[in-house]
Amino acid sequence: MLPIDDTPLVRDGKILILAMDHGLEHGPVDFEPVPETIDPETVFEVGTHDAVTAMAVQKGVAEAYYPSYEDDVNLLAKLNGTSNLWRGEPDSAVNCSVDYAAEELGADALGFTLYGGSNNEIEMAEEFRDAQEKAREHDLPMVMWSYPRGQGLRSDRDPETIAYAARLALELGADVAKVKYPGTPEAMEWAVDAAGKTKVVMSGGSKSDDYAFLKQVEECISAGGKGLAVGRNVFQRDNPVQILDALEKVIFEEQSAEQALDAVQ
């Protein structure tokens, strides 16, 4: 396992990734609640917040916008991704090589989606193998978006499924596993245990109420999780700085959701 605590991805042992790969994965619909976010510069400005340890974007956005923010934002380059126009069994096209991300984009970390349980799992795992081994040559942390998904999967939020997702990340060599919240602190703790030395961060998911969102993050941290990878729950808000202020208190200072909200409101 790559020691990543001293890399730009991690601050004081914790991680807060601001993800903006939604334009590819979901389409422009995710930017409609706050229309100005269709311009990546708007979200990059949010990403300069001290709480954000890295921004996750696809290659094209990194090429076009990151040069203006490289002094203020750490780059997590997503290596694969597929549009929501795709209607086949879950898969994720490899859109960027590790060498290109490291040498041309100046990435500080790498991200890779794996759909465990998909009929395409074997191909994606082999692609992850190639990327993970090349990432080691560049000393770059590898974050796995570990999302069980496929026609044979009954529930992608079942606690055992989420624990399996975390374990897949460990077994395949990811430094960080991004998994969905399994519903309870006890289930989250089981997922963290299953991940071993792989750090577990919670997926932010679709936008929710401030308190409900922060409470889930609090429960993730109390269960041994190391942070959050979030997009819509930040950039779909009218005041993204305020929610990042609160997240900083919950993740890095380990305050409760109530304490964090009281401090920022």
The other form holds:
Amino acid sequence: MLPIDDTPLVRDGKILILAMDHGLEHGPVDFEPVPETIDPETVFEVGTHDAVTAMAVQKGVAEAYYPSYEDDVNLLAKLNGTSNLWRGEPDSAVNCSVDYAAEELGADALGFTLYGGSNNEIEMAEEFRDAQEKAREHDLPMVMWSYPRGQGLRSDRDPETIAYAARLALELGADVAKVKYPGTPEAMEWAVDAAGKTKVVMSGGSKSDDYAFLKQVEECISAGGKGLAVGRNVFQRDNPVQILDALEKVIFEEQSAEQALDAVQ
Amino acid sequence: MLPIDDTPLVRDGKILILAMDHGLEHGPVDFEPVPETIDPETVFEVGTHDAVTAMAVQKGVAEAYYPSYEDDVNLLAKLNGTSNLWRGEPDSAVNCSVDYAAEELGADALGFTLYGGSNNEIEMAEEFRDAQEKAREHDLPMVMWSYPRGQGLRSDRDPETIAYAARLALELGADVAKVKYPGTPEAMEWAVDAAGKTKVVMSGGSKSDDYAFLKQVEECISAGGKGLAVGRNVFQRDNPVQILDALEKVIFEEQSAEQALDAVQ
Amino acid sequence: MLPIDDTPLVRDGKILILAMDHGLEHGPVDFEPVPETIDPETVFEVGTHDAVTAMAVQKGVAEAYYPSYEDDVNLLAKLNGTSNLWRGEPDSAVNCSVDYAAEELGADALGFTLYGGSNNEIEMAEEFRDAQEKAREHDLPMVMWSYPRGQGLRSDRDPETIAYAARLALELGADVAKVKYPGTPEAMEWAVDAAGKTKVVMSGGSKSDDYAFLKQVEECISAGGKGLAVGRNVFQRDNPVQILDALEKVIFEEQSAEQALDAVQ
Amino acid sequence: MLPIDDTPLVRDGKILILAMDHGLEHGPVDFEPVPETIDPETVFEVGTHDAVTAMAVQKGVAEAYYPSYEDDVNLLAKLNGTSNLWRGEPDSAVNCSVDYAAEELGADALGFTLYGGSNNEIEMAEEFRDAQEKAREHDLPMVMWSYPRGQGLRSDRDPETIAYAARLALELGADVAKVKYPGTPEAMEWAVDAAGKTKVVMSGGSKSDDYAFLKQVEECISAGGKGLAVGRNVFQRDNPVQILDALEKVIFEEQSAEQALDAVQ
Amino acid sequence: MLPIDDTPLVRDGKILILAMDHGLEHGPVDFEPVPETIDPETVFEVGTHDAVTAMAVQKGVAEAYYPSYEDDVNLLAKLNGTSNLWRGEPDSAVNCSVDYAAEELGADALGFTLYGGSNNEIEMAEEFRDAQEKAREHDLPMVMWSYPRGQGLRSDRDPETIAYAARLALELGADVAKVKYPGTPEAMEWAVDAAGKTKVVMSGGSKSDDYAFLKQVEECISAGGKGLAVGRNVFQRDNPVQILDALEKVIFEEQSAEQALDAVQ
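Alt. form predicted together with a further copy of the same chain, vs. the form predicted on its own above:
Zooming out: every chain and molecule, the one shown earlier first.
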């Protein structure tokens, strides 16, 4: 575990990751609600917002666009990921080596998906081991996208599953666990407790209305969560700056969703 | 991403790859329409045409024939490929290492197939990662043959699939995406947008008549495509020089198919 | 085989390992009987008890918590382990390399699970080989969690299976074999004999009542067992110190379960 | 591609490989027609015939017998091979590393089987890549036993299949393609054309009568084939020297089968 | 092939290996006929008999017990092996690296099982390749336990199978082939012929009566076999020294079974 509070990924103990790996994970359809987001520069511009502590992208996007934004954006290199054309058990290709992310991309942090319960869980855990130990050599924080999924799972967001997901991140050596919101503040608190010193951030998920979304984030923060990793709920909005203004208030100033919404509208 | 505009693969921002890996991918039957093309020298001679920015061949063909053409042809070493005797899920053997291509073959660029949606997608993506990162060490442009195919695919050339294919090339770090033509200029434009800074070239496909073929290329170019990777549509013609003359006009001079045909006939 | 009697894992020829990898192997539910045990510090505090010769945890827990306890607790780094979300044949991901455990975690001993009889037995045995030979370079004792399990097993705790499990540890080069208690002192003695110079410790298993638990441990010791690896039977009790006081008497002073219970109550 | 005309494998542009890996591929039954051939020395003696440009054997046979014959026989180390006890899809174990063949066995050439169309084609092609690139470091000619076989094949010796087999050798970087005789001179010519600069030799196959066998070889040579790789059709004869005398005339002197037979009888 | 006649494994051209890997391969039940044999020291004491040219054990047993016997016993480190809890196709885990056996265990010879005809034959053959080539670096003789077994086999001890097994050892580069006795001296002779310069020893198998056992060994020797690898037929007897005395006469003095029995009783 790194003292990650002093890394660029964290500000005042909190984290707001703007993720844009949807072109790989979901395909270009995710950019249709706001067509100009198909151009990564559009989203990188959004990522220059002060609230964003890092942007999460795949290697190729980082290579092509990050050089223009390295002064204004911190880079979280997402190491694995897979298209949704894939029909096998949940799995994720390791698309970027840690050395390449650290030395060539200039990453400030790393991200890695683990599908606990998948028939590929063990292989993924071993790939995570290699990445995590290599990340330590570069003093880079490691964020685990901890998403139980696959043959072994009945529900991928009941409280026990989410608490287990958070714990996996701690046990395997992640500095930050990105988990789905388990539905209630109590369940979120359990997940936060299970993760121990590993910081928990919630996953933004598919686009929802402003209040509902901010309310979940507020609940996450008050339950001890340290922030958010969000994509569609920001870049699929017509006014991504406004929602980031609001998220900044909820996450970093610990305001309520209502307060934050009032302030930005 | 390399600044590939300054590499031999690109001329005036455009690309015309003459591919001759059909002996591996399809077998000698592809040479029957013009029997002398079974001799690689016949096709290498075609490849000396000014319009061709690189020839794509497998390692063995490069070893045996490229030494005689290295002054007149730029070499794109296709790193993977498989015979069509293969009956498994779409997959491709890595037949040439990057170091060998760069140091022994004298390659100017590299090519790699990814079958998104195949049950072998993840393994192929990881093989691509290794090749791509190694290619960077040699400053060699990487072209992805991005062909969604296999169990997960209903259609391998509907607009969404092709746009996804183009985006995969960007996300995974290819400099150029080779995709099938998705049928309409609008669909091609979507693919070009999805690929961002990664240049998109269309795949020539099986032989069609002169006008229909040139028209597709014209549509590709006007939709923002940067060129073509073509095999059968050149070397299966009795007069490959003529079609290359026409392609040169369509691709590099951005003439219409009609103009180009008129000029060369 | 190391002369492990002189290592921190062993005291007076005996071993008491407090295991806390349940967050990985079973999930946070194992902490519900004593909710504060979800905080690893709670269990590490228990681990400072004199009777405990080492605590067994996964890499991530060691990274996050062991720096505060390295003066008071000996660390056994459990190298492999898997969540119970996994539905395949018994298997275990190697989550930590030996070099990392030795050099970065500061481990005093190592642990490795082998599921004999699983369809993954051979792969696990080969992973064990690598770990064991590497452990020798660091002069670290190797404890095998020898748990026959999977397709090939009718019963995973009949005397023959447990004796076989103990022998596997010897044959493959473990210094200590952790096996389930086979039900009778005679069966335990067989296992101890089968293990030869490899020390045998029993596995604590799920929580049972004080006397029954201590009686098993007494039987184990009198049958030649060298101690215990225990988790739930300590940290799921309201008074873990008391049971450790009793275990200390049974294991290190070879008192009977009755004597030990009387002394601590 | 090596300038192999100057290597010991080739004489006057022609090749005659005496293969004796039948003990591995078929078992000792292949030695029953001439029982003394079970002793490798018997066959090595045959291999000292001037017509033989190299003997093809597995590593163990080379280690044990080649030291006595290295002045009189050129060694082709067959790198892979498998017993016919194997019941899986066609596959072949890599039994010898290239470095070992070059440095310890003193090989003059290397051989490698590829079963195109097998479910193991891709793995075999990648093993071939490693061997071929390593062979180049040692300047050793590489002969591919190119035998389409397995799930994907209806016929393993129709003209198209054999031409494809020959082309695979060229595309993947073999210097010599060993293929089955496709039945007619025209079909053989197609295979020779498909192989381009890669030399084609025919496989001797199971024992046939003198004339029929020599006639096939004659047809192969007149179709542009560069020779023969033969085992049973030599060592299963009572007078192997006589047939080699005849083969020498057909292959190196380009005599007809009739002329050759007349001369040696 | 090593000149192994000068290594400790061979005495006067003959070999008698006392194997004790039954704790791994069969489990502790094999020690029940003579209960004290569960203690490896009991069997190592037997192994100090002059007739024994080497003892074959797994890594862990060698680590724990060989240091006390290295002056009196030659060590054959058996590199692979698997428990009989395994229910898959015949396979064997590589439990010890060659470097470890040579440098840490002080092995005088190495052993490796190959299950020809198993679905794992190819993987095992490739593991054997690595071990064999590494063994050559250390100048250590390699003994192959050549046991055709698995899906492809109808009978694992008919003469053709055993001759094939012996030939596999030669072809793949073993110095000694350990095969089951094929039932008759003629069949044994075929196996010996098939193995060429590779020495053949018979496998002792399950316990049989003194005369029947010695008679088989006599037949093996008179058929050209070079000795025996035996476990149960020695250590499951009440008087293992007596049978070793007799074996010494049959193997090294080439006496008949009757003579040998008379002399020792």
